[in-house]
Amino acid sequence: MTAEFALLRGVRDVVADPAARPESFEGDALVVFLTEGGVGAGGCADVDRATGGLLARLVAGGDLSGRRYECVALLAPAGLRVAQVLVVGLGRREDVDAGTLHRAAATATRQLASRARARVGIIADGSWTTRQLEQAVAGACVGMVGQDLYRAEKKRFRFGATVWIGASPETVDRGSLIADGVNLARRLVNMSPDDMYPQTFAEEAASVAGRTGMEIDIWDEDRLVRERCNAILAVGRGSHRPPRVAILRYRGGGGNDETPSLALVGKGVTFDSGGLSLKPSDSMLTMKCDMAGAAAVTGAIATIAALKLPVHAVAAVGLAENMTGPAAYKLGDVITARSGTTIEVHNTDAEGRIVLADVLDVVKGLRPRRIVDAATLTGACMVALGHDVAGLFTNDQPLCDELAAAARAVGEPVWQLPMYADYDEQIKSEVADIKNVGDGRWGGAITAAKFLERFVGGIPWTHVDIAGPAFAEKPRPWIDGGGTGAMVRTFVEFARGT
């Protein structure tokens, strides 16, 4: 398996040319961004002047509106040395933010990447902030990568070279590395579950660690037994592929401090059949994505290491298959987790929280200052927030506020849900300390979070339920269907302030 770390392999296919002008650029295509209300200033005005007022005439005639994510191709315009100009709408100027630029740039490159192109230029606007430009660069790199991993006839083609006109090389390099992390997470999710299972995910993590200079510790089945990780072992019993826990450590904070300032934890159920509480076929079809939390934190810490951020961070992922083999765990089983907490099983399809029970306890032992976990944990969160918004749950409001601010800064939508103490009552068991589901259908995302809270030991912690945004069941203008790499950009941005 090959991860999507193009820059770390020494391939410089995304570059900046701060001094270039649109009229001097030669290539297959040139991308320019247009806001509603006219040509305005900046790169769009430069293209308009070079083409003798073409853009202004098209705006006046109603052929260009600048509506958000509208793409209009102008073929072989006079005054430029490109085969086409792709005009991409950003919506109202006052509403343009990092998320808009990320999706607009991805929309442009996704459209252009439908066939091979040797050289594409993208005009950066001087009004964008450094963070906004980074996210635009990342979006452009994500948009040209599809999910056609197993197709003989590919549907998306990376450009031979992408040239960012008017951008600084440092900013473009950072944006490219952020995209590498997102595309790594997407690739891990999009791989066939027959190729991506606990052992091979751990091997992929080891490969990433080798390329970025991180430490890695992989716990195999024997180590998990010795460490009393009975929860993750129970979930994995129904599969012939045993579980793994992988712990990546990046020491970028300087000094010899053994205490990580940040721990990222990811649910890595590489395929979820539902176990004996079997899912229907329609619900099971996309369950290769149930390791998207593990993919997100792996992509995030790899990017943190590649960017050489001054932070001491660890990422721990719990990897298991939830299958129905003869040794599968059963309803009514009582599991003693690594922490000593006993868990009564009421639903084997609520397995992710059981996996994370042990992984959170392992991470707690590293004494990090803060913990953030990511998991495709509940359909209930999708009922509450839909497909595009991740749910936040916390025991520490300042931490949650910082994470939400990082998400807003890069344009990933999140929303906090309550963690009232009354919800603890719903996961109490008559025969064990807790049970793995709440009472009935209501508040399921919250009771799942309350379950996880039992295993963080009072360390400041925020849980991110990415069940909705982690996987796109159909294409969007800015991304192919499949894994989205949700929360990689947020976690990287959050680590910058840690």
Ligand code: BES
Given for the second form:
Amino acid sequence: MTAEFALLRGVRDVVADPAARPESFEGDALVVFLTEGGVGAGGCADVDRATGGLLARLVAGGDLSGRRYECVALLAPAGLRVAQVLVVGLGRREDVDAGTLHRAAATATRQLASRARARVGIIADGSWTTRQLEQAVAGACVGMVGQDLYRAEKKRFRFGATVWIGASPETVDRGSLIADGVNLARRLVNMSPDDMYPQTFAEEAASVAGRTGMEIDIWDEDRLVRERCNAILAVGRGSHRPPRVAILRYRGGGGNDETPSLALVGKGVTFDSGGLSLKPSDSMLTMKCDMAGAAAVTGAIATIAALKLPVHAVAAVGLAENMTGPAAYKLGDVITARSGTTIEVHNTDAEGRIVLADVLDVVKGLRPRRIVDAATLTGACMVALGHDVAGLFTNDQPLCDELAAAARAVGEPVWQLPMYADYDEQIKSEVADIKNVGDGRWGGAITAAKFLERFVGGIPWTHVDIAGPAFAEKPRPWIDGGGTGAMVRTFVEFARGT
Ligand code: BES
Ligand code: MN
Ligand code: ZN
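Write the structure block of the form predicted together with the named molecule for the protein whose form predicted alone appears above.
Next comes the full complex, and the chain you just saw is listed first.
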């Protein structure tokens, strides 16, 4: 079941064939990408020629438009040695970017993966940049994996072999390792929260560390007590499953960099019932996704290690289950976080920031050059930006700009929200240093970010609120519903520039 990073063990089911020709490719299906401009040159022209002008006729007749993510299957095409050609639209040629290619390739493989296929060819276009091809390969590997982990009757079937025609093997390998990070993050989110709790998440992280060559440190409850991590311990107290902190480390910087250039931090609330500030059933239903930040940074650092990027990176995740057991933390409780800052609890459902308070303090002690955290932190961020866009919050504009550029380069939508000093007033408490909610609900994504800022000690930091994009209640053409692996590709791209 845990297929991610099998390439590192020499298992190759996604390969490149730089010299292959579409007309001689034998397999179950051949995927070709079409822009709105018509058949043009490249893969479409090859398929058109081999089929005696079929594509051009369909374009002229209006049955093929090349509109973005349109999928048209041509069954038993004469002149080719495949059972079908799947023509996938890319939209206007001048608008095609890495994100378009990622989603278009995923749309194609998602459709084909509805049943088992032994061998599928995908035509890479010579006009794409290396980055674009990489993201297309990653998309193809994401599209064919579903959320059917526990179904007897599977809905998606990973192809026996995927052959990228006209692509370079190095680029295809990189794309498939990027997808492994995304698919790992998705699987961790999609697992039942009764299987994926702090201890088992930490075990999964250890297994990934073993597969990708990373160091790992797991702090159990005794260690958390010794480390004065009272904040994460408070959140975890309502559950019979104790919290964990896991710290993954990849030293790709050559050895003489004692301090990490990048620290990733993830919220890993493996289930968020809201605690005593209990959520209504409707909002609670999808709260297994509340560890998506932890899953994203785990997937990202695993890919960073698998790609052997020349950086020294750490990823620290705070794992806790927010429940209502007899020892649960309460409204009015004052917690002394690891940093010494005191927190008055006004709402036990604002637990993510409390967990992250301690993890950020632990990471601060490692003296990283920069910190990026990912968290399904606030419903307010979804009110502001909707389902698909992640919110960015920072104490360091150049860092935030770099992260936004990485997101743009791979086609993940992000939008920055302001961090005016005025918001700090809203988290002041009468009895403690701070309280864990703002005054009222307005600006709730920002007051949450302001809370986190108190724990990064002036280190350049950007917080990414992924409450919207981390989990899809409905499928999209390019991905099944459930965990999306949001921000894994962005973090990997960001680490490359670091
Ligand atoms: N995990 C939730 C945020 C969330 C909501 C993630 C929807 C994904 C989808 C978080 O712990 C939470 O409950 N936040 C509260 C904060 C409030 C009590 C200040 C919220 O957003 O309502
Ligand atoms: Mn909550
Ligand atoms: Zn939460």
